[in-house]
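Have a look below at one chain only, the form predicted alone, in structure tokens format.
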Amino acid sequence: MPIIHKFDYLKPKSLSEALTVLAQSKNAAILAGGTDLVDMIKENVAQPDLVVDIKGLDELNQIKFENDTLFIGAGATFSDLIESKIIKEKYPVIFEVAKTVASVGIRNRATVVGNICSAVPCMDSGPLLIAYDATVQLAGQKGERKIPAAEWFIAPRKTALQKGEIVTGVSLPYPKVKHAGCWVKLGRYTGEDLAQVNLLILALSDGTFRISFGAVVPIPVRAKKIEKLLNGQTITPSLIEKAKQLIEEEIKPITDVRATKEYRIHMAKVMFERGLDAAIRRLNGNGQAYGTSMI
């Protein structure tokens, strides 16, 4: 489908120069991936007067680790996150949560930033970041400010990014106790589709557990009932059949051209046994490879 819209389009070569362009126009878009922008502009779905490429802009194209924190840059492509020696040594289970999305050629685009941006139910990048209690970095022309990942999802495509602000990066704050994750994600087949339902556990040391849904909620969420349920416990297959029943409590499924709710619900309750194991098993030392499919 060709573009058929009109618009003009700007390369700044500052984040102030952007700043300053998206603050004079009416109707601007921000372009660092494109895998969504450039769909929506040839669907007509967004009609930008003017689109600012911001790839070019060194600084928002980092991952750096410092003061226990994670920061990944808005020009930080999923292919970027794959290859980072600081990923995998430090944060694993992005690596494999990266690994999973579509494929190689819209990875080496794609973004973390532009995915919770777009705010679609089904994006990877969510159910991530909020069971890492991440922050959203923002910047504007009247200043800085942060949001937590918790609260940037309002509801599907809709987010706290107000007009004029351009989103710097996220920051992911390194837990105090060690830990080890599982990123479970269900699709129709191998390759490049979107998902029918996924979910982000993280195992504790410290016998909690920080678990988080995706595709099957308007927006991405913590199972804080589930959370609350195991941590402390011993986790038995008793406590596990019990926490599975708590998962209808927890999200929202709808029918669509992708899966039934039906199926989601027993999907999310499979992947969820899956998952829980899985973290476990890597937070013991004895659990597969990260990267491994769960499904």
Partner chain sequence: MEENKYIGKSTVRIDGKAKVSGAAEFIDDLDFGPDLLYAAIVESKFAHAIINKIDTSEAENIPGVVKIVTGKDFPFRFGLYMHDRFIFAQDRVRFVGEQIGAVIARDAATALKAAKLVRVDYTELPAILNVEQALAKDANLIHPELRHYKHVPWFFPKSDTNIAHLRKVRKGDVEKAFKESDFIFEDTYTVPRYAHCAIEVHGAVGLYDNSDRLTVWTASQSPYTQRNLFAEALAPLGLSHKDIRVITPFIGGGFGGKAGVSMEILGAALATAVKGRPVKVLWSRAQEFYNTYQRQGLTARIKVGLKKDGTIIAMDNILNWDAGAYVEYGANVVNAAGLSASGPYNIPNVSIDSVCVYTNLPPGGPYRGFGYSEFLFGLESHLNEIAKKMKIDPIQLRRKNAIREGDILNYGGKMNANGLIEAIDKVEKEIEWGKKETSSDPNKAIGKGIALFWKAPAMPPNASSSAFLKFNEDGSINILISGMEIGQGLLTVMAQIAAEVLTVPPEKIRVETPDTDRNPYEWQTVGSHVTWGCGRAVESAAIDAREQIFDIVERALGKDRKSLYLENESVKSKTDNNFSLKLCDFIIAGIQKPDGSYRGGPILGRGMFMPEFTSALSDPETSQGGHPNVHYTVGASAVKIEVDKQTGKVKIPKVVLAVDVGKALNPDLINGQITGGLLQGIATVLYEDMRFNNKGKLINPNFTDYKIPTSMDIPDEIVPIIIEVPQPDGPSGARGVGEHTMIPCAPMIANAVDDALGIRIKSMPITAEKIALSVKHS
Second form
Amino acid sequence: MPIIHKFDYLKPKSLSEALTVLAQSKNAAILAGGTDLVDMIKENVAQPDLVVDIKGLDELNQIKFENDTLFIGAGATFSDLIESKIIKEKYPVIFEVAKTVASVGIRNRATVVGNICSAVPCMDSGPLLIAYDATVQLAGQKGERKIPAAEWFIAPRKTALQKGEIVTGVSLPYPKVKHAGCWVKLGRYTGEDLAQVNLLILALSDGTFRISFGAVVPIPVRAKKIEKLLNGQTITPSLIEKAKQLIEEEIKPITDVRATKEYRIHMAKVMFERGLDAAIRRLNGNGQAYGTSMI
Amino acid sequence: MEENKYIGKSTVRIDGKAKVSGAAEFIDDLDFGPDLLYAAIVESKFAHAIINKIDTSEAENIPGVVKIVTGKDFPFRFGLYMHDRFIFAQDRVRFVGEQIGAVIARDAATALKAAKLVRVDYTELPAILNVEQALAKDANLIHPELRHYKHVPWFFPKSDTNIAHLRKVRKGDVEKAFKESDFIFEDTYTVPRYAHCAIEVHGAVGLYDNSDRLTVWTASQSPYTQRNLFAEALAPLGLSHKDIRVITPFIGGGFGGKAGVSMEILGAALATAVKGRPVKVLWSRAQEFYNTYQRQGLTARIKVGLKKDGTIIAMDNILNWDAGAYVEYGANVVNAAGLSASGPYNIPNVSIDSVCVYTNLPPGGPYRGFGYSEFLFGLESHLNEIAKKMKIDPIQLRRKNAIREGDILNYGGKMNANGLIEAIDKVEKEIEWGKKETSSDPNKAIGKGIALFWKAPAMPPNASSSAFLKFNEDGSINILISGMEIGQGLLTVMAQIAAEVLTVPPEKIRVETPDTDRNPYEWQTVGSHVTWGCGRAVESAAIDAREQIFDIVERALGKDRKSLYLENESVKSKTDNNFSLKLCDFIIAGIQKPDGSYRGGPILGRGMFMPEFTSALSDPETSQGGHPNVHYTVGASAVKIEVDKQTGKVKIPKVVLAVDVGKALNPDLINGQITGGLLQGIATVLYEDMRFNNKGKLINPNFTDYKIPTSMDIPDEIVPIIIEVPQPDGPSGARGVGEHTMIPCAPMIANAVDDALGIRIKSMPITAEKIALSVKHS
Amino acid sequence: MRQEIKFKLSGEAIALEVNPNEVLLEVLRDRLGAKSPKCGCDKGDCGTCTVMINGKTVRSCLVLAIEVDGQEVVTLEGLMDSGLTPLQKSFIEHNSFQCGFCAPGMILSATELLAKNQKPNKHEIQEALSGNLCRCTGYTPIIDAIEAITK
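Same protein, different form: I have the form predicted alone, so give me the form predicted in complex with its partner chain.
Every component of the complex follows; first up is the chain already shown.
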């Protein structure tokens, strides 16, 4: 089906050129992989007057690890993440997340940054970034801006992005102590699906935990009450039970065509328990390989 | 018996190269030149409403719009078995998405844009969204004109109700038999609507040229039925059958969804509005979901009476079908299911009411299995419940009651020869029935389930087939048929059948998709009957060609035709070992006589098949007296599942399906039907269903939320078992198998879930969510 | 605003004026006659529109044609410079496809997999194909054909 909406297209050669045209346009959209944007234009959900393709900006296409921080550029695709050596070595849970995003042909185009800019509740990148205390890096004509991932998400499909700004990438500081993680995503089957519940757990060797939920909340959240309960404690079955009781206070699931609220709550508890166990096992060196589904 | 050379062999598909090279052309791949026009559809926003006014003025002013048509341009009824449809809605719309009008434009974008500007003024009516509402006393009538609708003689609509057809089966004395029963079990099972999800959407291109000839290219399983319905519907415009030509290139999956006539009528009708120019209508994926046939929903109340020893002596089933807004095809699903809803069992006393109920949901229609998947879910689930309550092994219960050759069918005819018991025995052994297995994971339980199945082709008694077979100069062959290659491998199997008769290898035979101007008649490619029916026509065309060959050799060379036979593409003689004449030397050119003159000429075989023993005439109150079904294909299937008690997720380590195909003409292609049909069936129970909101709008018309399985959602191991109890009237003894591989899946999984968890789920689908929450609440 | 783009299509240099709102799938099919990529869902779910850009499979229904300026696009047609590939031959041998509508996309996905991983295991094959929906075959004969040439 053809796109009815008409727009202009520009592929800037430098970030400053991109920022200049963005500042001049009324309703520009940034195009990276296009897997969300082109679909939204087809459906008339997005009606940009100008599409700015940032795939020509080499500085945004990088995945690099410097100063104990991972930078994922706005052009980096999920396939890039899966194939990245740095990620396999230092952030294997990102590999685990990326492997559950859509399918190869989408992952070859879709980007983490595009995912958090679309900011639909079922996105997979949100819980990842907030668990890592990531920073969203923006460039605008007035200069650069850094926003903690937790403040980036404002509401479904609404972010802290301001007019004229481009997200250049996200930075994920490497936790200071030994750690391991687990990503658990609920789909309706093994193949590609949008999450009905997703969660990421990082278990750190200092006895602390970072736990984030997506899809069962309008915007991804850190499960602060659960973290507080678990931090520094010996993880016992009764403590896990207490933590599971808190889940309903941390999430706000809805019933929709993909799952009922009841099932989402039920699964959030099951997934939390399994994810926690898997993360701790991985931390202790006896866990299952990253990429193994826990459900 | 002589060994077959080509029949029974796993020949590679003759269309394999076309399909892996991209050479295979589908409807949207055909080029129609720069004057091709595109149509976009104006659709109903409401499930039920009166159309007060349609204002096209704004849309007409869009540059590039060529023509806008609405119901008033085509006030013609049509339908396959019942004329209850119009090409475009007239005064009233009956489902969300129903076509009200069309905008024809130079390009698709303009047509879509302008279609949005057509203003329709409605008065909304109460929508009837389920059978309970439709059957309620004083329910609003969806078709107040029902009494006037033309329909086939074996339909029994109830005027002034929402019942479009009631198929009643009465065999024996059910009331008495229930009184004599030691046990009676009754329950209700429900099945939602499903979508075929062929990966290719529906499309049609029509060209009504200036010589008054209408050509319609369609993605269809039914070119001749389409031609017939186009001719019927458009007869007021002066079109006759000879003026209409339907061309069907390869189609990207059918599964029943591309049978009959659904949106293709638009291609034919719109062409007449823009004479001289081709016009294309191509469905979007969403339209594919909400405005083609859907598999009908079913509420089945099943009541079974048994003796202490497990003999079933009575069955009383009421099947209420949510058949949708138009039932011109779907009512025959209701009919076929009604005749067979006792399953593959020998039950002396049977009462079945199969009720076709109009609702304000999209039209129901044929879907692989044609009603059998739906009633088997309830029946085969219920038999397991009975077995559990009576403490009988579920396989023993089935074996005890399984139908055998000569047993009396629900309509009084006799059951054909079949390998049902063999199928039961083989799947029982293969799945290691009775061997309890436990998972190493404490969260998981392993269960096994079985279901039997049967199905007959549902077709009019005069659904016939024909074939032409033409030899070429080099001895190669073109076969012309109108059976459709819908993926099942029809072209290949037809080549194998001809190859066997004529000793010409299949790779030297070309069979292509139909063009009604060139290829002879076939009713439709539905009901798992074309291998059987079209196969007989091809076989007879090949025999006709062979007889012509022998005739020429006899006339030209004086050989006794009784001594002649074919071998390795040559004519040979049983009485003269030295005689051998290559086919390529004479099948076009003829045989030269000593005087220089020729005998013979182009060999052109003709074959036809009509199932002369069938009849749809029977007593409407009992269904006794006719012979509506040509034969039943039967089998058994069993599965082992591993279910996670917490998540409800089901994995399938192993599934077995045994089917009696009569004769496997190409075992590899049958295995393909088994592998593909099983996954399609498993998906209906584990993942899929159509969801409507309270206004009757489909809310998952896409693959994002209607989850058809991916390559990661397949069973670990599939064991296909082919059983061959010949069908005497089939080509080499073959009978159909296309649908049967799908229909046992839902109850088989439901039974395995019950075996694993002790939980009986009586409504499809049985999703992970439903299982997990059932476990939680149990 | 119409712009000229230059790209390679299955090895052939193409120069073409396109509007920014033209989708790659439609340009390939309707303007350049490469009909092997098909439209199945129009929103990236089904994989029938798969083509390769710079060796990687993409959903051409979600790519603007203007984006491929300067890139190398390969459709199924472009794999067959020296006839059918061993993979395609294996698909024929295994009767892998039924209706064949998903075949072009499936073959490109499998080709990409084999370029990266000559000895994929069954799970890796399933994963690589999981974005290409097939309704006919149950996938098994497709997976079998790939396994047959990688063993």
